[in-house]
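Okay, so here's just one chain, in structure tokens, the form predicted on its own.
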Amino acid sequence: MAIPTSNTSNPLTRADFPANFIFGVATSSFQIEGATFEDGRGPSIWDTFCAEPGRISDGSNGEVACDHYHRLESDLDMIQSLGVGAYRFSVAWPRIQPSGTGEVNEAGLAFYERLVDGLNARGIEPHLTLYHWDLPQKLQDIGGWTSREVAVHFAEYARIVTARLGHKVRSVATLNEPWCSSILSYQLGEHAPGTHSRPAALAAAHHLLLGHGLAMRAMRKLATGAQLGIVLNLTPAYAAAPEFEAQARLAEGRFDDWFLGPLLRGEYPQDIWEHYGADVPQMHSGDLGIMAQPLDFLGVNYYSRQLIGADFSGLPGAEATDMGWEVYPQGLSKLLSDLKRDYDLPPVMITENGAAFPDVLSADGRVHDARRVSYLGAHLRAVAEAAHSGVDVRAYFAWSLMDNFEWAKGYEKRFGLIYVDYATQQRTLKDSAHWYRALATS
């Protein structure tokens, strides 16, 4: 299958990327594992959220998901069949500490050790994320991330997992997308716990970054050799016309710089701090210093841009994914270049990038997802361009390995390179999986 590129006379190959560049795939625990009541796992905020009528668009939950917990070995073989060099996964905190504190659940740690050992045995680098949103419900009962106490508990959880697995994995990311687990969850109410308070959301964001810093300190002391970092979803804002420039700056500041500033500069952006007024979080002396721990890498999740002052659907050639997000690959190369210009940037990994489309299993037994192939090809070209412009970008993880539970959208949206029939749990490699394997092994 030909690899699409903006320059058809120059097909995209591994040679377009830096030496030792890593091609991988990514998932998260709650979205694929299932087995929510097995082997000592405690309830998470997403179990609670799914049980509340109207929260999930198709009324579903994560109790089975992709049944990955029971299909671990065959799923690892499936990853190996893609020819990728790395797999990014997350650990479910409620499997390790069912109440979020105290006693460690050995069965939970053993599951992830089998996962990591299985990856290493197959020559696939494990990249571990400690927190991809499934907070133990017991910690939500004391306020969740609005409570400073939870940041301290998170650091202990990070220590437990890294002490067991840190010497076996290539990298450990503390948090996945803290914007989502604060603003989207505590202010906009779209994700668990589903509340609507800006002060609570900003407090949650602050404590997430504090927990990150405390966890980094705890993990550094273990000296396991794993690279340590964090993953942010970054969505640059573009003004549709000059009169919207100030609004675009504000939008990007709230979405991106509110998290980048404390992590990479040890300060919140002053203009956004003033914009939030009385809603800003309460800080203790030394908080910003704790947040700004040196990073071995920054994970960047990119899906689209924000267009301020217009609807992108009216633009010539506009295309949207099944999530309603604009396909805008040039935003990724510009984002990476801007990060290099504006910050003292550590090495970067594109830890998520992908698209949902309404895939169907055809009569020929295949899934012909040409639009996803085009999307991935264009965004990988953008990554290659950023690397050639001097950005130290070292890896790309396609989101996602397989169709899965897409949070508040349930099972209605399919992001996977691999099609999952949820009734039978049969996996089918889509055309995009074959395309990605051809690139990764070219």
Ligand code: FCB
Given for the second form:
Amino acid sequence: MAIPTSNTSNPLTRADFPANFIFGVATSSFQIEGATFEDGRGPSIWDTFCAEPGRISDGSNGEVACDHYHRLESDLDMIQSLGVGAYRFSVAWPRIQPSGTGEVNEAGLAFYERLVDGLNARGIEPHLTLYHWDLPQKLQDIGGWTSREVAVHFAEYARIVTARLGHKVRSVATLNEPWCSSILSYQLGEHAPGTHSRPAALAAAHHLLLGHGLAMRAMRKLATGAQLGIVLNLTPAYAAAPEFEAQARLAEGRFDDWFLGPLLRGEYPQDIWEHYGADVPQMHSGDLGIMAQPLDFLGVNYYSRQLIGADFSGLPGAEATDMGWEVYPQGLSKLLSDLKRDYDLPPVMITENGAAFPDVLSADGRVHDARRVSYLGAHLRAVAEAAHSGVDVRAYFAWSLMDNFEWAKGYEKRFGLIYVDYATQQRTLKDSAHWYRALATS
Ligand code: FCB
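Return one more block: the form predicted together with the named molecule, after the form predicted on its own shown previously.
Full complex below, order starting with the chain above.
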């Protein structure tokens, strides 16, 4: 299987995308903000997790990160200099409610209001995500997402943020990648809180989706005009040979349909429910109806595929990113056409796509990240083709605006269009940033 890279003989332009298609860049609060102890922010599960020896591969934490909290204005200018039409960011729940419930911290709301106002003033659409994994530690102390109560608290937090900012932002996503904040965090132990229990992970997933549904209801009542939705990381599974078909179905069902089913059909996929046996979550009657609130958009994060029954690195032409993830843009094409075929699909935004490579600042003062340009080009081409074949895809956000704290990999993995020198906090536009600006403004 050859892996085509971007077709450079026929460069992409805006004209390859639907009219009004939006090009943006994305970040999340814990990965860039720093200032974890300032202006009344409470501790989050990621502060706790980073403090546990061995959790983060370079032993780092989020205390400084990209120092974005202190550099808001110049970072906004930097986003504007990219010529993009939209910026996706997340709100840190512990800045808004330091204990996760009750008391609201005005300084936290004021920070995000400055961010949103600054974007609007620069003509950049704000796209807000409510939960990109930094749960207030106080809520972990009562069980985190394994506790049903946390779903109710989440809806109240969503109401607070949307009441203040909902009329000034283009979209509000409830959750970022609930697969990660449940399975990866409670079963595989790689993310906070780092436990190893499948029933706990499935309970967490259930309560995340319940929290999503309750939040959607609360936000709809406010009718602020913002588009409301959710962001999933979707990863199509391929069988390396016919004898792996059943395993591939299972892999995709657990990863994708377990979340898509409740959201878009009001039911868990039957085959996966049976596969999980006694580990399935405890449901209350009505839960599935709450989860399946109408969505104004589905956010899709795509990085790679799952290949079942073989190691992709043995395939001819195989290419891996610095995360060890296969470069496989065809997977995005398949994902989008499968979604359209299998679900009653709301409008789609590609809310994350990008790649880590071991970038270096060269003597000429630039970062020559040709592989990222090729990765982004190939995936954007897949998006353009999907739009032509009738998938209603309206936006694309490159992950990420700038290099940042890559969770359990610390600062070792660089996903940015902009290079960050962490010692000086100097930002340098990589070649990919110049390339992306040329596309977005073409
Ligand atoms: C996604 C996360 C994002 C970033 C990228 C590389 O799973 O949503 O925060 O870490 O992966």
